[in-house]
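So this first bit is one chain, no partners, the form predicted alone, shown in C-alpha cells.
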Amino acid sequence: MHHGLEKSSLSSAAARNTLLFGTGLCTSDLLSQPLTRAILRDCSIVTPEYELKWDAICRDPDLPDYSAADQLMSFASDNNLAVHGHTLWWHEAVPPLLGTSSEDQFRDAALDHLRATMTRYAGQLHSWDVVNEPLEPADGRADGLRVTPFLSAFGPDYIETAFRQASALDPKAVLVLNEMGLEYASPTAERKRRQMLALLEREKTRGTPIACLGIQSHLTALEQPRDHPDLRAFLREVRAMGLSVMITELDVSDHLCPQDRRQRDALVAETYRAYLDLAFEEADVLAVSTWGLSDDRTWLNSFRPRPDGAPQRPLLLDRAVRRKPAWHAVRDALLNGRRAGARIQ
C-alpha cells in the first residue's frame, strides 16, 4: 500500500499494528452522506449504539423487531466492516414490561433474548459485549457485583451462564466483558479495578469463556492522568491472565476545559494520545472504537453539558465532519502503538 495513502485513514493506520479502529453508529447516521463517507474512510469496525440492545429489539416482548439491527448489519457487510455486538445483557436495557416479571420469567426472557439474537447473527460479528457493566462497588457486595435483575434472577453465576451460552452459539466471535470507570484516577476506580481483577480470576477458574475485557473509556480532559501507574498495573495483570482488551466507547469530555476552541481541541487531542499510548504499551489491544465520530452526534451535550453552554468538542471530527487535532493524535497513536501483546503472525 502506498505509504501516503496508508496514513490518510485511521483504519489503515490501525491495520499496521493489526488493530481495528471503529465507531459507534445508529441507523440515523446512515442518512448523513458526509458522516457515512467518514465512517467508510476511517473505520474497520462499527458498534450499533442501541439497535442491538434488548429493550430496542423487544419493545413488544412477544414480537422482537430486528429490522434496525438488520439494517446496520447489512450496511456493515456491504462495506466490509466488522461489527461489535453491543450488548446482550445490560441492566439499563431491560424491556420495561419485564420490570414486574417474576425471577423465573425474567430468567427465561433473558436467555430467550440472548439465544435468539446470537442465533440470528452467529458468524457475522467480530465480537460481542456479552455482559455490560457488571460491577458497582457502591452496591456494597463483597464481590463488587452490581445489584441488577440479572443478579437477582440467576445469582452471581449469571456472567458464567451468559458467556457459556454465547460461546456455544457463536464460537468464533470474541466474547467481551465490558465495563466503565476502570480507567479513572480515583480511589473508587482503583477499587473497581481490584474487583474486576478478582472477578476475572474467579471466572477464569470456573472456565467461563471470557476472551476480552472491554474498557469503555469515557474520559475527561484535565482529569485523566497522563502517567497512570494504577491503570498500567491493572492492564498488565489483565494481560498476564491471557485476556485481550478492546477500547469500546472512547470519547473525551471537554466540560472542564477553557472556552477557547484551540486550547480545548489541544487538550482533548493530548488526552486521546496519552491514553492510547499507555493502553498500547500495556495491553493486548484488539480494537479501538470511539463513541461517535463527529461532535454533532455526541451524547455528552445532554449528559455532561459545559457550564458556559458551548457545545462539547469531544470527538475526532467537528460538526462539519472535518478532522480535528484529536483525529491526528489518534492516528499518531495508532501508527506508533507498540502492541504489548502483538502476536507473531
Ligand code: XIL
Second form
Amino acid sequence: MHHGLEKSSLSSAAARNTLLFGTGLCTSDLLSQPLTRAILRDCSIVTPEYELKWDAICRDPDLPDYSAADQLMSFASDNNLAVHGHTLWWHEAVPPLLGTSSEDQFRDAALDHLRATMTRYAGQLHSWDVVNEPLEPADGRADGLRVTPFLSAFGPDYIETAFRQASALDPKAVLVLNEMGLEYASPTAERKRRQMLALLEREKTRGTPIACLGIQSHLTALEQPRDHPDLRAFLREVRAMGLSVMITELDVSDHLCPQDRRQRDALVAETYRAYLDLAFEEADVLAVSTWGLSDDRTWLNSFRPRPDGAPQRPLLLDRAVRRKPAWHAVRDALLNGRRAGARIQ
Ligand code: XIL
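Let's compare: the form predicted alone is above, so bring in the form predicted together with the ligand.
Time for the whole complex; same chain goes first.
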C-alpha cells in the first residue's frame, strides 16, 4: 500500500512526474522475500515476464491454463500495483502445436486466444502489448513487416484486427504496439525506425486504436550512444502523431564492459541515465519498466553471456538486492524527467 508514498523509492520519484515505474516479474520471484519487498518498494507497475504469453497459457492447446497469470494478477491487486499485459500476439510465443496448423485454424486460434485472455482480465490491466515485434527489416518486405504466422494467416491487416478486437474487449486499457531494436544506432535500427513511423502513419489513417508505442530498450553499455539524434528525431515524430511511449523492458547488458565491477556499474548507470534523459525530453512517456529488478533475475546471462563468463550486472539491484549506481541514476532521471507530452506548448 505504501509503495507510492515511501520516500526514496523509484515509484515515488516517477510519480512526481506522473509516471509509473516498474519491472517484469515471474511467479518464482514471489518466493524471494527480499525481492518481493524490493518490488513493492520501488514499483507501481509490473509486467508478467512470460505468464501471459500464448505458449505459456496454452501448453495444452485444448486446456488453456491461466493459473500462473492469475497468481501475478492477485499479487498486483493485493498490493495496489498496476499491470502491463505482455503480450497477446507475438511470433515467438505461438504454441508449438499450432506451427503445423492451416492458416484458417491459426486465425481462429489466434483470435480465440486474444478474446479469451482479454475477456478474462478486462478492466484489470493498465495496458496491453497487443502486438509484439511486428517489424523485421531483414525479412525484406517493403513495409518492413516481419514474416510470421500472423502475417500469413491474416495478411498485413493483422495489426489492425488485433487492436480493434482489443479495444472492443477492454476499452480502458492503454493499447500498446511493442517493438525491439528501435533504440539502437545501427543502420538497421534507423531503417526500422522509418518503417515504424510509416506503419504508425498507415494505422493512424485507418483508425487503428493504437495509443502508445512500446520501446523494449534492451540496451548495451558502450554501444548505446549518449547523444542519439536519430532516436530523438524518431521520438519527436511519434509524439507529433499523438502517441505516448512506454519503455517496456529496459536493461543494460554489460557484455562489452571490462570485468572490474566498479567500472561496469558506472558504465551501466551512465547508459541508463543518458537514455532516460533523452526519452523524457522527447517523448510522452507513461511508464518505465526494467526487465527484472535484481541481477540474479536477468535473462541476459543466457541470451548474451559475457565472454569472460562473469555474471552480468545489467539491472538496478545486485544479487543481494542492494542498490547499485544504476538505481541512483534511474532515480535521478525519473526525478528530473519532465514528460514532454505533459508540457504546455
Ligand atoms: C524473454 C523472457 O525474459 C524469458 O524469460 C523468456 O524465456 C523469453 O522471453 N523481448 C520480449 C520479451 O518481448 O518477451 C522477452 O522476454 C525478451 C525480449
